[in-house]
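In the form predicted alone, a lone chain appears below as structure tokens.
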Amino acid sequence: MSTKYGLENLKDAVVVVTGSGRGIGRGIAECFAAQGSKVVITDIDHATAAATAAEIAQMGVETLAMDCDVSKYEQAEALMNKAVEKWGKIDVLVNNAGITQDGLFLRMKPEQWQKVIDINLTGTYNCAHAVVNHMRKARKGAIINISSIAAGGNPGQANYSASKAGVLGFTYALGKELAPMGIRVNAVAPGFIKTPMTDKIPDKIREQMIAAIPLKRAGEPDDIAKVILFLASDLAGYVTAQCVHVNGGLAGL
């Protein structure tokens, strides 16, 4: 039995993090870079992706910036092909790209429903499907999908909750299906995380939300990133088709 534990396999690993130009995705990319991984930074806006990739490259790692609308299969496929063209492989995919378009169900327009499903759920399918053949040839790989505490249902988020619950079902099914190929598939379900998006919540409401968290603080992108590092590493070599809840003890799923 080996007594060597660590994140050694992440050094020089090729990691694609969707939606990593800002927020949680950027925090995830920075954590992989700190391990010496080669990181693909994606955002729907190329300038944002390029700026983040340039800053992360200053950590002494190789980066690649790509604009990608994950709801478009051909763009997801081009993203994976470009990474393989540059580095010859993809070791880790983190499906982080996502949006919200909240609203009471009775007022929710079909396009609000569809856009959230297209990006959050279909985008996860698109990127996973586009990467799987590359990983299958190597007989190894890790896919980590970002779900949410909202998968348990939030008023005003019927579209978002449905998309994130769908991500969980997708993860459980795909983890079992790809296990014989050496590909592990897991999910992380964040709770209330401090990001530019949550910073826009009125102070009083934000304080109420934090008061409901047993650990009495909002999570940081780094809290999510460290769990993803574990799931991507050899430390989690016997973990697949699972979801790790990172929410400070907040009930919701």
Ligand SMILES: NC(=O)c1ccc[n+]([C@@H]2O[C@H](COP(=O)([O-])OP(=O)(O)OC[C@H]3O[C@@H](n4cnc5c(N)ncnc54)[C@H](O)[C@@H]3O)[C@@H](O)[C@H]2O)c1
Second form
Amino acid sequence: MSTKYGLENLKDAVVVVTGSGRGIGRGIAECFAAQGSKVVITDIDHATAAATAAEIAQMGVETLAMDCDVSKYEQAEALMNKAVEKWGKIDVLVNNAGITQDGLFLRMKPEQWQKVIDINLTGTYNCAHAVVNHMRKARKGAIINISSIAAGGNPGQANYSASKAGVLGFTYALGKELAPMGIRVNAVAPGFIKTPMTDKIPDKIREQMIAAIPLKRAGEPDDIAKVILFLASDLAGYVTAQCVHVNGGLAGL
Ligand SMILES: NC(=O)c1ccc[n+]([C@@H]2O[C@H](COP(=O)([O-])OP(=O)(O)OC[C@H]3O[C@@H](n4cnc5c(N)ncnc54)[C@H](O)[C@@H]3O)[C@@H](O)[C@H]2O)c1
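Same protein, different form: I have the form predicted alone, so give me the form predicted together with this ligand.
Time for the whole complex; same chain goes first.
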């Protein structure tokens, strides 16, 4: 039995976190930086990506800020190429970028459906596809996709639920397909996490949602980040094609 367990492999690892200008993505990037990883802060929002990368660099790690709309394949490819050009490899990809455009199905417009699928699901494909060629050469890597408890089906979120359920199927298929190449692929399904995405929920509904959580609090980005660290580390060396639910005990998936 090996006596070396831990997060050691994350020191100097190159980690790309999409949508990391704010919210859960930023929390994930900070957690990797705290382990000494080199982090690529990338977002569709140029200003938050640049500011977050500069702040995380204050932790004493190397960062790279890059604009990337994950729904555009060429931008995903340029992102991965730039990281490899700078540091020679990518060890971890966290597919975090995501949006909601909620509405009752009868009123849901085709563009409202398409935009959520394009970013949440196709964006996950784009970034994974663009990174795999680099990881394949190294014969190692970890990809972690952010799904949601909504994958189990939320009224008013047919588009979002479909995209996040798609992320799960994608994760299970890719985990099995890439395992022989030494690349592990897992998902995390957060419950209710306090971020700008959930800040827009009306107070009364938010209170009801929190009251229904067995642990009686909203999650923090850090609660998700810690599980992602585990999945990216050697501690999870025998874990692939799985989803970890991080939701304070909520049932739903
Ligand atoms: N907050 C929650 O309760 C919760 C629960 C379950 C799942 N999630 C998922 O976690 C992830 C992060 O959510 P969050 O709450 O931090 O959201 P957020 O809105 O606070 O942050 C999302 C980030 O993604 C960026 N982004 C949006 N479109 C993009 C695109 N096309 N390309 C690149 N970046 C883009 C945004 O600019 C933003 O910085 C999302 O995938 C979301 O679906 C969140």
